[in-house]
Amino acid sequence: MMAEPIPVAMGQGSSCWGCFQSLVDMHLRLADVLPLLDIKYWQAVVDYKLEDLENYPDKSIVVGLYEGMARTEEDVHLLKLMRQKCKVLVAFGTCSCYGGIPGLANAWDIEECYDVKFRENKTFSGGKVPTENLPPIEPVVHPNSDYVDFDIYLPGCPPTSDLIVKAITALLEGKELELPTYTVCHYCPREKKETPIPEILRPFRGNADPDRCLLEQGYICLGSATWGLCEGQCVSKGVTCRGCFGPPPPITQDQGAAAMSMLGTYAPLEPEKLKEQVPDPLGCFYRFTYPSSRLGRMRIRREELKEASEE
């Protein structure tokens, strides 16, 4: 006799949707996985509306899947709804783990990325920033364990396939989920020399020799500050790390850091010379976890203490 379905719940906040086509990506494995999902929440696939998840009990749900960022008035009560309704909640993917690609935008002040987006953007016809119908935009990306507690932290840009049907079968058979902690660089064929480097290449420069370090050869590869729940996938087919999974645990590690300090082991290269060859470095080892960063917690808080001021 098959088990009584559990009532899961998935929540979407501003993201690209990657991480739950991940999950789609599962292919025929889905017909073992759904048959045990009571689905009481999916905007973007069944027809429940947020009123339908807000009259739910309190953690009458078992296990919640938030994915992406908050970016919106209405992402961060659907974050804070989803942990009232949830037993389980799981931060699911990189952007709801760190903030993401799109946390970048912190960079610059709301302001700017409305110029950008909407005003001096000549492929939007009309040149104001559009309110009607629409929430209210944040003023600065917080990671989302700003506004609530998360039980698990599944990151990837997106999560694998295989590692999504790991983590949802312990969680619905009811086992504790045990991830190993190993960085991409455990998972690497690569040989390493731990020698000096020239300079710093662009992926498309040389050739790169396929049984050596890409670090080594002068390549950025974040691999050694980044948690191999991929098991090098990227790198094991000659592409650089990008450092998608983020930090290994402890997650609150800084990832960039990390990875600029490896870099600069390899690189004893002058600070100017560094900065020709580096010309995107916040993009380059900051792009999935700039919202989590130290950098980006100094950001956040330049920010609360602007609002302060205007208050």
Given for the second form:
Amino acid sequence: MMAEPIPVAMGQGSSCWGCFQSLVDMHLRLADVLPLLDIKYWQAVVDYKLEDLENYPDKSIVVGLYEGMARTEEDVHLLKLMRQKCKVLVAFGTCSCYGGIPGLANAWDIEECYDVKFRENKTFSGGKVPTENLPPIEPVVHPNSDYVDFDIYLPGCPPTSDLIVKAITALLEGKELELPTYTVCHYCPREKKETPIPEILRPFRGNADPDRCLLEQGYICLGSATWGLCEGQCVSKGVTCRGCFGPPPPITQDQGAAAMSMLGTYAPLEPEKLKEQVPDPLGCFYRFTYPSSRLGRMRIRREELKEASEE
Amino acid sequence: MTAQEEPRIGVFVCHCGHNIAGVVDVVRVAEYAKSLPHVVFATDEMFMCSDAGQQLIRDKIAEYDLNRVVVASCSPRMHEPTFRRVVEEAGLNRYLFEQVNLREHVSWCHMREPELSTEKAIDLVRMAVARAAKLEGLPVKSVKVTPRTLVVGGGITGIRAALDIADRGFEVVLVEREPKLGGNLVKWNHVFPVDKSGKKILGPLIKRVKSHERVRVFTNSEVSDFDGYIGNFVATIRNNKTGKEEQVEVGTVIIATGFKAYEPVEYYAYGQSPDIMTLAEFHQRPGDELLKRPSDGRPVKKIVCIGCVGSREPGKQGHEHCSRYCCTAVAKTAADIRSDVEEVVVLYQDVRTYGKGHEEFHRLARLRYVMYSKFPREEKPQVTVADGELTVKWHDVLSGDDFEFHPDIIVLASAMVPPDGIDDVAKMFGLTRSADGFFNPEHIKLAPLTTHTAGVMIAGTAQAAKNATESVVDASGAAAKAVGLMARGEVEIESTTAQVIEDLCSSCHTCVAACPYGAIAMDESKDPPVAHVTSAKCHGCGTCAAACPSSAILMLHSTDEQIMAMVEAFLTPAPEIGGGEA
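Alternative state: the form predicted in complex with the partner chain, after the form predicted alone:
Zooming out: every chain and molecule, the one shown earlier first.
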């Protein structure tokens, strides 16, 4: 029996397109899913324009997926438009949920970002910030949830194809999407011995014991602070968890802070030594969640205060 | 529970006489409190802890139908139990009380800044009110106490404690590492202030403790494992000679592990001649050989005693403290042997014969022409050994002259330091140590003898350098505390413990590693296994809740919600007084 296709829309803010790639990565299962979809908007795949989306009646689209964060004014517009047109709006992927890797740009102010991107960098000098034919850039990256309310958060960098299938199937069937709340550790087969770490090892150092907890061997693994929707695919293949699914529910938690206080338990090291062995704490602990973290929120507030005082 | 009902908060700001009100504008603080959300009553009062203050709280709870009480006064260490009792008497759960420390945290430490102090007090009260609104009542729990005490250490302190407890009708298990009871003291020839040898003092006590029907003595033995919680400990005692182990169940513990006489390293040529010895070594020599030179057996005619060896050295870890027994011990020793030798010279930095009857020994020694000479702190006496002969050179502060002396023996009054293995004892019983290396009591003034491990007491030189007189006072005090717990038969335990939200736990083991009290283990009977907190072992420190990377641990009475409410209240600018509803 063939059900009536359901109107869906895929919006893309500033991002790498990896999440939608993961959607396409369903392979043969696409054959099952695609006939169920009436794609109303998807910039890179179907030939609808933004004005088409703008002209649909409000809430006429059943499910919308928004990938990426809102770096440009156009992103913000699209995000709000998606909310307006879709009954169920999904924050699709880690950038959309927490700000993601592009959100790390908030660690610098916008002028510094322009310098590196457009004006002066290792391969280029004397450039100008382009203004023509491009949407203006937002001074800071706000988490998408500052602009709109989402119905569902589906994190991951990218969300796994299995997870996407599960989510889309449930949504199309109009069922409640139930996701387990476990962290990555739950899925990790490695043995724990609760031993302190004598020193932090960078991933390229030494040979890790394949059967023991990577963290306890000195490799920083954020598995315990990370939502395990990936079902532990990295840690069971011998790679530390970098935290790409963000914090476990309630996802308003601060993943970076949680990971650091967790590490404090395992690595009772001198602060100086720790500083030396973890050269980039922001990139290590907040790689995917900086804009939505408490620390990141303070930074956003500071930038906005600065802007307000300049005006 | 009270979670749903609208908070009705009463705020009571204490003057503490002049202690708080002399610095903080308590009237302004109380006025300000009235403007805070959910506050229906606020006032200031001379002494909240007085009968009148307590009655005021009870009255206002009834009058205003208060369901939360905030008292801004001293440290909760001081009066939290008092106020918890008061609100309980008025029908409120004790965990609906919140205390703000305006004394130790504000007026005492910012005495010269009244304006800023008042502002800080206002901030703290605002935070406490925000937290109070989020407080929830918790059930009051109690556990049974096994009527038996484990005493670790069979010196004079341990023996005294064991006898005190056993004489009151409770059983004692006394564990001593050495083959014989008696510790350091039994080996000493002279013990102040009584004019007796250690053996004479301790002999009868040792005999009595050994034959006491309620005391089991384990010599050559150590506690090899220790588990459980107040009232319900299990100790494993290992005999080091036979290797046999036995488990005993006890309700309370007294740690009386004592001290070790410091063996000087690089002091006054110690180790270069048998004629240079510590005071402890001197006292442990057989009586008939006491005044014979160890090197050649010749009678001793001239003696030099040097004070503060390994004590009172600022900046030297573990040797900064005054050992508190040496000055009197040296004075007594010098006075005792003065008539048998030609010359006794005491070289000292300061003389501190502070205790009852101690100054009399100092006076007696001087009366018997013991020569006292003060050396400068920065320029200690020089001792050299050449051809078996000893030479002491020093600068005398009072005369300003340099002296040289050739004694037959030199006695070094060396420091009291913690005994070997104190690290293991600290770990096993969950005790903390101060900079001098000895164990910390729960609070030096407000909770002496008890420790942060409920049910475990410390006594004697396990706590700090002190003399035997003081040690036995400790012993009786600790025994009284142990008996107090056992006589009641039941103790209330704090309900402020950690709780695992099992649905959120992913078995990452972080909390197991984080818990300093070994109170968390994985419950393997669950599938998947989840962390489990043994409430009675939990001290409510919150380390696990902070460390838990998935917020699966709820720290009762310090929930994230309560803490964030305080942080938010702090960061929210204070509304103007009289500026309407906040």
